[in-house]
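Given as structure tokens, the chain that follows is alone and in the form predicted on its own.
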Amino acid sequence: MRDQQREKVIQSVTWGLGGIFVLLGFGLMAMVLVGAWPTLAEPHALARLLSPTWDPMRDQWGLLPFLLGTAVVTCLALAIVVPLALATGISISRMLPWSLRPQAVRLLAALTAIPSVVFGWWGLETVVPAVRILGGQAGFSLLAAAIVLALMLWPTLGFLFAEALMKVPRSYVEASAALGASDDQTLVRILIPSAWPQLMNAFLVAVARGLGETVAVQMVIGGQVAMPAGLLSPGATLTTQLLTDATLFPPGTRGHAALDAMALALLAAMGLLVRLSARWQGQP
């Protein structure tokens, strides 16, 4: 009978705080479409935001600096960072000795628990200078801030890629090697495939992760408003500029709704993104 009790108690407390969590999910979404409804509910709305103009001074707060700064900086921190965490998983999960693998894993999820800002500051002494003697300008840049964020990356999805092969059944590999595979063809044809959607998994977290992260890019990018002239220009990111303005526009001003028509797009990628991941698991 207690132990009945105790299931009824234990089940509806964890009712009672998924419940929560989806309260406070709908009511951030809703308090953040709120905010930015007099942004949207202007007569050319989508027109004025994609405009390539962010001067507050002249009403105009287009966001398509900080929406291409984000594309680019993501995207090419993530090509640079994919082929390292996959061969940082291949190689703790295809090359280390069993014995070792559990210490390796451990040492990536220590890693992942390195605050932003000393991934930043680490940008400020050391990319930033490389990135000026490359492009001879004052190095504050997209490269360097996707050279930061990849670097920030590297050790969570290392650690998801590691885990995700891993979980391939090992019989899998014996059997491939049983028929005469070499390793080379058992990793392309069987431990990819075979842990195919885990992966995929992997990156979409980091997608997120790379959509999401504030501190280290803001250090490192140099906050540029206008659209960027390259990849050795400075810019910033929708996360970059919501930290910076932030403070300059308190709630119930123009700027303040365009800020909530930034942190919407944020919210609408980050739920597209839980899309993907639950399509690649097979859920509807």
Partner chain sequence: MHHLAFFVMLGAVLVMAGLLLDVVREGLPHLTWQFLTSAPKERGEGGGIGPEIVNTIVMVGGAMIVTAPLGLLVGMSQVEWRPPHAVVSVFDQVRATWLSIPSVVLGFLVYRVAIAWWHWPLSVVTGVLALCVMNWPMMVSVAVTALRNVPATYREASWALGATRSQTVRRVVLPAALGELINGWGWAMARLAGESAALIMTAGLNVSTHWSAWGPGETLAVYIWYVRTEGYGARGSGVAAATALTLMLLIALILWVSGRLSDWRQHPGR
Second form
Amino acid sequence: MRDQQREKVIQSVTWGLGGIFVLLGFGLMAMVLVGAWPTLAEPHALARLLSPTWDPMRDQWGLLPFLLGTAVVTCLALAIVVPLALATGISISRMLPWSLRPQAVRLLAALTAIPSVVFGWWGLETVVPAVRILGGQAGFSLLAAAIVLALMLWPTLGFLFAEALMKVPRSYVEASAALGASDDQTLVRILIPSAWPQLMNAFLVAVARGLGETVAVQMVIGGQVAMPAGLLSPGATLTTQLLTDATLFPPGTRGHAALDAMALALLAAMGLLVRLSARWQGQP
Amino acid sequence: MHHLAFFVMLGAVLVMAGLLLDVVREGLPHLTWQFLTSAPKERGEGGGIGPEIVNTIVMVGGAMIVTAPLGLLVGMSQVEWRPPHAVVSVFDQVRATWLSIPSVVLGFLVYRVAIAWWHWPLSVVTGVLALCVMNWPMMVSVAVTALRNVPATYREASWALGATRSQTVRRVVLPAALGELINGWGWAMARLAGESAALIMTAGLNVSTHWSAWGPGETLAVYIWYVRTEGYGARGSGVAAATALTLMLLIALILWVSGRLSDWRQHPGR
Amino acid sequence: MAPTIRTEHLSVSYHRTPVLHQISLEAAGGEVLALIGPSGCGKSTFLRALNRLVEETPGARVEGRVYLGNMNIYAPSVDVTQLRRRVGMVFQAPNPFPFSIFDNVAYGPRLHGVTDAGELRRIVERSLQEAALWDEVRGKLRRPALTLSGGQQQRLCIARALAVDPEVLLLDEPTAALDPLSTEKIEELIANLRGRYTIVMVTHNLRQAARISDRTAFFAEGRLVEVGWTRQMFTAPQDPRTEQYLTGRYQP
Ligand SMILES: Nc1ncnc2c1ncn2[C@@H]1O[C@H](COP(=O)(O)OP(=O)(O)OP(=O)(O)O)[C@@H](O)[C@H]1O
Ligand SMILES: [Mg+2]
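Moving from the form predicted on its own, what structure would you give for the form predicted in complex with the partner chain?
Below is the whole assembly, all chains and molecules, this chain first.
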């Protein structure tokens, strides 16, 4: 009986902590929403938020340059990295000798631990000068940011793709080969379709990391708040602007609320990705 | 197609190898004992990264000491003392969403609460708070995954011998999950050590001459960022590379130790 | 003397789906009672109701009474941990903990407060001997239990159950995952344990039931169809469904 009472106490303590965790999670999201409220409640809120002018001096808080920057940099980085990572996954899971595969996967996993600031440093060293030569401008640009981001995402995505492809049961591959399919046919018709949910999930992980990446992008993108004129022009993203302006506008000011609106946009995108990935995992 | 894939991969590998070589080539000449132990200098020769190394270790360690047990307990509340299904599903969604919030947003929120509202200084403690907010959902996920991977038959066997739930957790489930927990903790520490965005806003961009918990708490990762964006000119790149090299070696050490410990837990006697 | 274990109108449902209907069945002290029946008919559920392990399954509901001796084990005053100490259980697939052989067997006694090293060693040795494993593992007690063969692991699980001095043993298809030789060893072992423990054993192997049980109960679709002396049931079953099952023609 004493035992049972003690069990009850232990259960209450862990459930209490679990409750605190969930409340704090909701609290974080609520803080962003409440913080962004002034920008959402004013007249013509959407039009003002989506305007292309960000000019604190003249009370203009349009987020369009940053939304566009985030979208362009993320999409371009993904367009570069998805083929690279898919090639990596295929090579590791199908071409490397059996004995090297685990090592290759572990190596990729280790590369995912390289801090993003190191990629930013490399971007300044290598990518920005290269883009400068290529485009004739400063070199700090959306393109440079996308290239840096792509290299940063490559180990993660390559690792996840390789894992997904290696999880496909060997019997499928053997059955397909036994029916006379070539390696390429087996890859396209058996391997990729059977690994599709995991591949999609891996892709969503990469999207989430790309949208949320801050420092590596901030170091090479140039930090210009006007609408970017092209891939070679400097720009800014939601995260980089949040980083550079966070300490500029104290809480309560209109600028602070605009930063919350940026955070809210990021949260909304992340929430969507979480939902999508739950769908791919077969959860409600 | 397979051969094309192989060459494409080779291309990516070469670029990545180039990056690592660059870090080593530029960083190694600066990497002296004196560099590792002395304080940074804004101007002139002879600055180092001693305080940054200390800050990185202290802040990552502090955040882990706070959040690893909290995460384990919260994970246990969901797996070992299982609430109704609906609760678990809400919980899983909150965990996944929180985990996906970019660290810069979490840093921004901690900045607002701790620094603007509570008037905490930019400091080691504030930085640890930011790392805790980042790491708690990570610790919960590590715990949930590790606990869910413990076969249900272990628990049943234990209950059938008259063990209570908490006895089963302490004597069977935790020992069986420990290897995976250690592994997850290692990866989480690696992630924390490399964090910069959230710390730029909360821990500050310099170090004090006498270390104090309420003093500014620049870490290695933040220092790299500072040197290359806000700091001084020509010598910056080499100093940054040497710092990056140090940070990466530190992370490699963390991963190596945790990996070995985890292997040893999972396959004792090997 | 081992106690009888008896159910009265025992019904179990999972998430409101009934799985067992009004089972009244008794295993006399010291006898071996075999449970047979088609897959999914509720044999495991029945067994797990006898040590209240079924309560750990989310959504499970139990009605009716179960008596161990003359104590109703579902009475609110009953301490589940004490009950499970008296009613040991062995599962279909061997499930030793990922500890050493010694720590596996010592697990139960330690739970219940035995700390003296000498006494633990005595209990472990006695239990391993009872489970006919001692000769194979003496001198290797510090090895991980998972390095044993499947049959040895299952006997280790029996030793682990015996180490807390139970009075009743519940065996859920204890040989289902084992090769013929290990099966024979376990059958021998059960024959030796008979009389000292009341044994309720689920099996899909009809010959096994015929070889080692005193009485046999036939379950189908959550109901007890027939129970009787094993020899009688296998030669002259009362219920047509039993006969169909025994001759391999049963269709639900
Ligand atoms: N945890 C559970 N939740 C819901 N239903 C369950 C659960 N466990 C078992 N059932 C259902 O209860 C019924 C009886 O299951 P039980 O495991 O007792 O059968 P069994 O006779 O032991 O079968 P087998 O011979 O295959 O082991 C089955 O229809 C099964 O689907
Ligand atoms: Mg069963």
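Quantities reported herein were computed from a predicted structural model and do not represent experimental measurements. Numbering follows the first chain given and starts at 1. For clarity, a rigid core is taken as the largest C-alpha set superposing within 1.5 Å between two forms.
Engineer: On a rigid core superposition, would Gly18 pass a 2 Å threshold for CA movement between these two forms?
Structural biologist: Yes; Gly18 is a residue whose C-alpha shifts (by 2 Å or more) between these two forms when the cores are overlaid.
Engineer: Once you line up the core, how about Val9: does its CA shift reach 2 Å between these two forms?
Structural biologist: Yes, because once the rigid core is superposed, the C-alpha of Val9 moves 2 Å or more between these two forms.
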